[in-house]
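Below, in structure tokens: the form predicted alone, a single chain.
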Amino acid sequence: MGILTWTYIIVGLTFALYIGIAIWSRAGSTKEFYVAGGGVSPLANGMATAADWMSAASFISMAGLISFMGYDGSVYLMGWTGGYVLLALLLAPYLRKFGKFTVPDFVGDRYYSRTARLVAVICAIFISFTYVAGQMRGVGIVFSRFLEVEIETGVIIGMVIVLFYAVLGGMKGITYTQVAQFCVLIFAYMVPAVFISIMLTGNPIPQLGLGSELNDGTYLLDKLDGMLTELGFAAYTDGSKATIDVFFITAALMVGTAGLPHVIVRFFTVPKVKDARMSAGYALVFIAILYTTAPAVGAFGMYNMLNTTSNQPIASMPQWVGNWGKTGLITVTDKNADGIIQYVKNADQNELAIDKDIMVLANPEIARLPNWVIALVAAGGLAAALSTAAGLLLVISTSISHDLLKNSFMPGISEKSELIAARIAATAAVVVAGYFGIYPPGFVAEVVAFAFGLAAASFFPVIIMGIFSKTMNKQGAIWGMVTGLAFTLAYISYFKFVNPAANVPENWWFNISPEGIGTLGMVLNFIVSFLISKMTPPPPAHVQDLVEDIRIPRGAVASTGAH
């Protein structure tokens, strides 16, 4: 059977699986709308946290970042990773035991302020926006190759499927969903790394893979790095970054992520806070089964594709170029129309350009491996991208309809009202995403380093000095974050908005790049929030002893997520 049917029955049966889900695990309450009813088992909890933590950009884009920009691209592997372990041994069992629904409810109510309840609802939504826009487009990307439909078309049908298990399920549909698309996701991911490793170097296993030899006696890393020197790129095991750089991208990346808000709200699912470790301690496995993977992805996809195409004749591209060619993700141009593909540095010279995006998707054409598992890496591509995406829609609705109808401006408002509320919410949300998704933005590659930037910047430190400080006050945490915001927004929008030729190192503050300054924005959160912190009275004693109370791991009352 050819590629198109063979998508259309695997990404057929997986829709198939989440809409009955959606059905089976429909939300009747509140509770089960924001939180799936607090009684999910940490390993279900572990696998739906997992893919709610692999987007998009960790199954689409990570490997093929690593791919083109080889050790540079290990900034993203690491501080994705880092910012998860960091979450899970820092925030996330002390805001379980909190027992809240969202982010923006402990700022609301550890710091007794409607003000910065309300600052942390705005950083919510943008940040959930940013991203749900990314994941609707990859989603779109992978339509339009699979199932040759215009990428419009594509970003239209996976509104459609989100839409009906996030509205209709709530947090209870989702986290059963993702169950299913974690599954979906791990194998669409491995399948494909395996054959490619047993074909290049005879291991089965891709993580010993990326340091064997291939059949011709060489190291894979040797080889590549030789290729690419070759053709004047920097080795592949070489960077270019200045090491501060690489620290500050790294710090922004793991205090950005261990702040975002829709993997944060998940370790409310589960019923008591040993269950949060556990679900966290799961997930973790989970998850480095893909991250430790991605290298040895993102090496075998550039090796097979400097083989088959660089200084090949145009002539005899193989059936891949023409492909993902007709998606316009990959061009090719005969600029000294010698009939040769030149694949180089200099951008004058090179008649080949490859979206990074596409390097996990295609590397199954590449390998030539059989048409189900090109497939099935679609069904992967849509199970990362739609669980993301049902994740963040879900917080902004629970943003608009929980902490500001509920908690700051109708308060006497029935549950029933609150949950049509969520719903219209979500419903909402997903039409704004598909409109991004469909009509993106010149700069939503840009803003992902600007969400991450606003994450590291404003949440990080609000939640770290709400559990461990017990004199940090609102007034502290409100001025905290409106520096952190305010820094970093400037610096972001000026080099990549305002004046974005001056985006180069040497007009950098310090080396450091808007892709790292959220780190500097924190660190500038911290210190304005302990200087107001001690010129203004400490907080009541209840929030002192709530303190205390957060940071006993035992004892503790299980929490209900009651509002």
Given for the second form:
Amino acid sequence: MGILTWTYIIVGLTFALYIGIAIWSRAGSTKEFYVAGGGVSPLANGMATAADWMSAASFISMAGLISFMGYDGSVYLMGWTGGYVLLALLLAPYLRKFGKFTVPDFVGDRYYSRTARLVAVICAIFISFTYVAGQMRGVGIVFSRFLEVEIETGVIIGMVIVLFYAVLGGMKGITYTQVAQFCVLIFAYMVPAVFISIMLTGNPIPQLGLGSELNDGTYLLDKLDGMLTELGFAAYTDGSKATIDVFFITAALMVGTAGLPHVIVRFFTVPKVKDARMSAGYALVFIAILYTTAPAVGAFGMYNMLNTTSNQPIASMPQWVGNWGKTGLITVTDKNADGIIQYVKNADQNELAIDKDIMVLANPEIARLPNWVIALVAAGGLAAALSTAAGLLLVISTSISHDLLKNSFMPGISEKSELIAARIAATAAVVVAGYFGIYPPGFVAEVVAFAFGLAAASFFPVIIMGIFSKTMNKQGAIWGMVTGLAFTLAYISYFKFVNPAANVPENWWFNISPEGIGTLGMVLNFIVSFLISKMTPPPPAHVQDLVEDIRIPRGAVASTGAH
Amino acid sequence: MENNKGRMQEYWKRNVRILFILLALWFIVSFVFGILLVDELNAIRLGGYKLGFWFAQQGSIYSFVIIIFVYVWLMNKLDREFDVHED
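After the form predicted alone, can we look at the form predicted together with the partner chain?
After this comes the whole thing, all chains and molecules, with the earlier chain placed first.
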């Protein structure tokens, strides 16, 4: 059977599964809609968190980025996993003990202020929209190649599916859908990785294959270093970013991970404080399976790509070059008209342009794996993108119906109306996300990196200080959030949108790229909060009692909406 | 009640000490081994891996997983010792 037939079968089966789960687990109350009723087991929550977390960027873009960045790609690996240590140790148990529905809930109660709650709502909505745009784009890319439709059509199909189960099921629906999606995506990621590892190194475990020898007896990584330096690139294991930039980007991604509202909210769904700690551990195990495989996939992909294209005649290009050429994601231009592809660092002589996003998607084709594996990868990419998109849409709809309507503007709203409002908000959010997917503000992983910078600079400090400092007050928290957010946003926008031509290391502050600036935004947030809180009155006694209370695990109640 | 408050402060102090130690390990395996000392460690080899590169792309992640499970274990023990566990 051809790739297209296999894709229809496998993608169709997984979609039927997700929709089935959504119908079976539809939400009947706001508590089910917001936190899945609060009774999810730590293991299931770990899997759901992993799927929620691993997005189109992790599944599709990350290995590709690593394969072109080599050592520099480590920022994503360490950054996106190291954040779970912060989550498990500094946030999850305390937020679970607090026991409400959302991050703005915590910020609003802890800082006894409607303004603080509103600032937090704006941050949450802003971060989630930035992030969800990347997911919808990812869905579009996968569809356009594998179902041979326009990217726009692909985005719309994705919107309809997400709409169905996020709106119907709320958190309860997406939790169990995400468990299924995790299984699909991890299987889809591992199968080609294992095949390719065996073909290149004879070792079935990709994590070990990466450090193994090729058929000719040289180590894979040494061989890659040699091939790349010969073509004028930096050695694979060295990278070319400044150390300070690597440091700042890694920190921004870690802290950002710990500050992402759609990840934090997952820890509200388990029954006990100790379950919140444990489920962060499970989540990282499930994430680590993919994240330790990605560097192997990246290196294998680069090696295969160089072997099959570099210095090969254009006339005898493999099938996959043509397939992906149709999507415009690969272009070959024979600049010196010698009929042979030169892939080199020098931009004037380089004849092969490859979009980094296709490395994972095209990898099975590059390695000539059977058609069903290729279709499986398509289903995995869709699972990754859809699960994250659903989690984000839920944050957006909860922010609007719970934080804005119920807790700020219409406190008298009935449970039933609140649930309807949540569903309407989710629908509207899908439409906006779809628009951003069709007219994206940048390519997938880059957009996602912004969300992290913003989460790092706004949420993380305000939550940490809320738990670890009894004297942090509302003035400090609000000004800290505003400063962190405004600074980070201004720096990123300047280099990405206002004056992209200036986006080179010479113009950056202290050599810090826009991707890493969230770390500095976070530091500013901490400093401003501290200074302002010293100049203004301390928080009232009941808030100080609240802080003491969330530090003690005993007495955690199921998440309720009571105030 | 006063006594209980003192005990809870002691619990929190022990909790924060655990956090400091584990976060120091978190910092060392990623920022120190994977970034700041990467060139020095790359002189050492682990099969086909240079050690600094291994920490950056594999070792730090395995360490993170271990750190969280050690945290869960230590905290469950601490909760029981101070009788604040939930079951």
